[in-house]
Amino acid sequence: MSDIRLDPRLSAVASLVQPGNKLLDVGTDHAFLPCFLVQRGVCPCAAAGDLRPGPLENAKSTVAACSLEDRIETLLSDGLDSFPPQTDCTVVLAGMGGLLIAELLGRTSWIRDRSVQIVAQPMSHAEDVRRFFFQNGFALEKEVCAADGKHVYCAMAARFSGKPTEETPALPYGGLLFGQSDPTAKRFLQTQFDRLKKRRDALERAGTDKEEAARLREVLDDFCELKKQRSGSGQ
């Protein structure tokens, strides 16, 4: 049986998965995450889905190499479309853009159940995922960051609460990372701040889209305020 090892990005995702839950891995690619979690007894079983036949064949090969065919099913699926409604499970969406993750979650009604944990790891625009959670009654439970070379990734766990989260302008850009003492989280936040500032500066120099420039000024001011407010919170 092959022993699966995860890179820092997927290790961060794995650290958030609730033990004992069935894992539903959306966009599984090589199925490294489900094989890792089932091998180590974190998840009793898993379903691994991918949109394209090629990656799905890679997933099947990994599952077979790990002798886990009886515990991990593979299926061709656009997002969660081919996954039957389930409870007591963890849905993972990792390695995609934030807007795509939000779109896939938005068209799946059965995830609005308190027994369903959502773990998301956006490769870009994490604010789109947090904004979806905040506006659709999901509560963020935990966020972690991981560095792999020059890249820093964030992963977040959320669950349906039925209550929208009150947003400040910058909250979607940092979520629970504001106030964390972890150096990698601080590095991620700084990257977000720099990206927003670069965009604002470009708009102000060009004198175009003054409304967006004003919005970004508000976001950046709130960003600094949230960092200041939560720096002593012990999060």
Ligand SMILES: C[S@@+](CC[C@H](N)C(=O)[O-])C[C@H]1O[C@@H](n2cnc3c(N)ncnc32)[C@H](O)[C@@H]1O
Second form
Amino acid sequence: MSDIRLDPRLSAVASLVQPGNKLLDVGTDHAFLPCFLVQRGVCPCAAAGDLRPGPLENAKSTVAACSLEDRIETLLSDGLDSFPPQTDCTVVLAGMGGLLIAELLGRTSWIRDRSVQIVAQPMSHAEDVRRFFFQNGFALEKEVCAADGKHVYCAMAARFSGKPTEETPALPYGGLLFGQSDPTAKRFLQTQFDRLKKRRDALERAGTDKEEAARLREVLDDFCELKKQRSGSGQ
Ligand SMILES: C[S@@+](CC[C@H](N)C(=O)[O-])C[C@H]1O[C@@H](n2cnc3c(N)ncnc32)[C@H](O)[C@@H]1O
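Can you now output the form predicted in complex with the named molecule? The one shown was the form predicted on its own.
Full complex below, order starting with the chain above.
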């Protein structure tokens, strides 16, 4: 039986999964995460879905190599569309863009339940995922960062609370990472800041979209304020 090992990015995702929950892995590709978590007894069972038949074949091969066919179901699914509604589970969406993750979450009503944990690991535009959580009554519970070579990734856990989170201009760009002293989280925040600053500078030079340039100025000011306010608050 294969012993699954995870890279730093997927290890960060795995660290957020609530032990004892059934895992629903959306966009699973090789199903490394469900196989790892079921092998180690963190999750009793899992369902691994993917939009495309090729990645689903990858998933089936890994599940078979781990002899976990009786505990990990594989299914073709666009987002969560083919997963039956459930409770006491963790839904993972990792390795996809932030906008796509937000869209897939937005069209699934049964995740608005306090027993459903959501773990998201956007490869880009993490602010779209946090905005989705803030505006739709989900509370961010924990965020972690992981570095792999020159890349830094963030992963976040959230749950429906019914109460929207009040946003400041920069909060979607850093969420709970603003309070962290972890050097990898600081590196992630710096990358976000540099990206925003580069865009603002380009817009100011071009003089084309004054409204967006003004919005980015506000975001950058608030970014510095949040970093200052929350530094030393721990995590
Ligand atoms: C880069 S892989 C990530 C695999 C794994 N989750 C990870 O984090 O390593 C992205 C996977 O998402 C799948 N995907 C893209 N859009 C999807 C959708 N709408 N619903 C389900 N899966 C999707 C792709 O087919 C691909 O296998």
